[in-house]
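This document starts with one chain, in the form predicted on its own, laid out as structure tokens.
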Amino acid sequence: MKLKRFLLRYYPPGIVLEYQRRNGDLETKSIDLLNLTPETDVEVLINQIVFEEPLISENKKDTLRGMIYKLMEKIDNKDSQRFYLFKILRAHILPLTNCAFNKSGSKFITGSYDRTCRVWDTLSGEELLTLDGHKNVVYAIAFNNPFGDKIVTGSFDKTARLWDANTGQCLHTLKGHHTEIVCVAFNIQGTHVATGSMDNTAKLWDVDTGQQIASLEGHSAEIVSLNFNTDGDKILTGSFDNTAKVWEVRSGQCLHTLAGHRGEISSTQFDFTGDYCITGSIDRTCKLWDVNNGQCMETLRGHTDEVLDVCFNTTGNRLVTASADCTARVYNVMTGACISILIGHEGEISKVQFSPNGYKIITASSDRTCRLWSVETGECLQVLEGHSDEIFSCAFNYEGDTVITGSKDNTCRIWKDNFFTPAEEEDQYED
């Protein structure tokens, strides 16, 4: 085997080694880098790599010892990060539904009641496309991250769209659910993509031919979430039965079903290492699980009203949990201990997100405002003012530096933090 390249990857931290079999197939593997700190030893740490994979020789240290440091500025903590009101989108005349970033925040795609999904140019706030063709609400929407070249919406007219993001082509119209379309996903790979549905079915379809490749049936109440972990090989499913389910993609089988909550789920998600996943429900709770032996290691407790959304840190040792008690809820993921609370909003918070670099948190309210917050302090750093409606969506681009905010005032607000630069392209090592 030869090493060909080395490929950073920042959030979270690692370092991706491309490299060409003795067939001439090239494969890449990854060096997690999840304890990476800006207090690490570094020579320590490259002694450790070199001796542990075989890839990697002595006389690549120093290509080893810029990646690493480049890593850990990239975790640095901002402190004096701020954002600013950067542009106004009226995106769409009916209301808004969802909005989403491409990974690199260049573009983000907006979703409505006007049947239609419109691809913005971050930058310029300018129009791309328009994604027209549903008969009716245009109701969840991804971006195929890390590329970007693809889009998917689901619909409530009971049917989702693959489209091509750089020319607004619809290349699959995939049908099949009996009933509205209300949650989608791809996996990392972009090879498949995941609706769930309030026929109670999630349904798996190849993105290349728009063909089903499985039901996943069990259910017996609509599937508000779902999500694919990192290696693809795995999807979560969360249902107002009371209970998430995680599935096999190969086969489509129902490899555990995750019950104990006494309320319906509202949100799910997998670590980055897939090991674990938590679900959020409207009892109160948020709990974490083994997602090798389905079973429930800690059930957090402390909000007042029901838990409206759940979200791991990138190196999956935090989780925050928002809630209509109008609080957000940090938790140290291996002790179960709350961390800090985030007090301040005067509405209840319906969406919560990590930084990229996993210092700041943001929480979306329905007292029209968005609040930025230090994760291990809860002190609030900064609120987003502007909207004159409940806020429903808030996300960090990858690079942390812009948010987006979403709006029942009908109108996506884009903020620049006061370090922003245009995106650069992937950092690469030539070998």
Second form
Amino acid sequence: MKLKRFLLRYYPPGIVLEYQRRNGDLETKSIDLLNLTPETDVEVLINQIVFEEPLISENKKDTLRGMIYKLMEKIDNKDSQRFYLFKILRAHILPLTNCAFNKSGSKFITGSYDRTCRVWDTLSGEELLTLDGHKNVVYAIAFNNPFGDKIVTGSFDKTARLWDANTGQCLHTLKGHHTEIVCVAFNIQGTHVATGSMDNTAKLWDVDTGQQIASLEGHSAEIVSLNFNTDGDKILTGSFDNTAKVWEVRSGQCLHTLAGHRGEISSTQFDFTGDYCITGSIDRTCKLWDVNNGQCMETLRGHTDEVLDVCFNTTGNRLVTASADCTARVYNVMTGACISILIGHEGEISKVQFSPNGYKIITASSDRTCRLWSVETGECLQVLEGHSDEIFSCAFNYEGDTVITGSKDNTCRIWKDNFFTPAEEEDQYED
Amino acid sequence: MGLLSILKKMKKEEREARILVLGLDNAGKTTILKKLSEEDITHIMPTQGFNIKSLVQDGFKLNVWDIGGQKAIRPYWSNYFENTDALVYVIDSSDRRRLEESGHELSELLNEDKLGGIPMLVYANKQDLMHATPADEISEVLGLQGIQDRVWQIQACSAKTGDGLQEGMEWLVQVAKKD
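To test you: the structure above is the form predicted on its own. What is the structure of the form predicted together with the partner chain?
Zooming out: every chain and molecule, the one shown earlier first.
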């Protein structure tokens, strides 16, 4: 085996090794540095990597050092970071539903009640494409990140569509669901797309052919949340039947039913490793589960009203829950301890996300504002004001220097920070 | 509210009914809804999308969807047809000039398969205004008498004063319960 080159992965921090097998096949494996902090002893870490990883020899230490410093720079917290309104986008004539960035953050997409999905240029705020064809609300949308050359849209018209993100051409219409499609996801490998519907099923589709591969049947109520794990071999679904299920992609079989909540599931997510997952529920709690045996490891209580969204940070050591009680709560995943309570919103919080470096959280609320918070102290750092109706969705780009917000007021707003520079190309270290 | 609550309101529940409120722009749909839920009606802006309110009437929960009525967004009314249990159509009785337009939109709605056979309440709103057309005359102009395929009722009302609103809702719950 011969090492060909290194690739850096900023969030969560990691070094990807591209190597060649004897038979000539190129393969990759990653060294995950999930515990990297700006205080990490770099020399100790380098020695450990060289010791444990046969592909990396002593003479690669300098390259390794350079990469680790770069990763540390990326996760460094910028205390003086502030976001300001960059653009208001008014192309939709009805309320927005969801919004999402491509990996580099150069483009983003918005779905709307006006039955379109629009593709936007983040830098200029220009509308690049209108994806037109659905006959009802475009509710769920996603890019096939990290590639970013395809988009999937899920609609209340019972179909999902696959689109070319560069030309706007509709590649496939995915037909088979009996009612509204409300969640969609690509696997990270970009080969499969999954759709979840109010018809109680999730379906798995081949991206190239648009053919249905499997129908995941077993939930007894609407599926409202759906995720792939990082390896792309499992799917997690959350349902109004009070359970979540873990499915095997290869066979379409249900591996575990995560039962225990006493109310509908509102949101689900895998952590980066895929060993754990979380579920948020109308029963006011969030549960942490062991994906491998389906056991509940922790029930996180504290909210006084429905939990509406849950999210891990990129490394998986923190999670945040957003609630109709107008607060969000940050928990240490290892201990289950509540680290901070984010208090300040005057309406329910329906969406929450960590910044890629994990220092900040953004919340979207029915009080028409988004807020940015310090994860460790719970302090509100900034209020993003301006929308004239409730905010349904928000997202950080991968660099963490741009935020988009989608509202019931028919607009999408782009917010940029004071450090903003156009996105860099991915770092590569040729060997 | 939030997107999740919208999904929750879309599903069918026992002892709940989904009510769709339509009508031309400026008919007073949002004002009626706010008045019914005892909210302030002094600053109401044209609805650009939709509003959802839950009203409880006689132990029955009404999830009321109030949809913007401007011409450009009327083609999207069908986004909201699925699972509708009853239709409320609101008319500005003081706007004689647009009565025909209102009647035209209504007849289109009555031909929609997804709204077929469901009960309809027509609110003849703004009766507090001096030159408002009386409800029976509106009924005549719109040809409501000819409707055979559903139960319907016309109710004179004023969203401003609240007169007639309650009577309309009571009728609606009574027919929705029979389903």
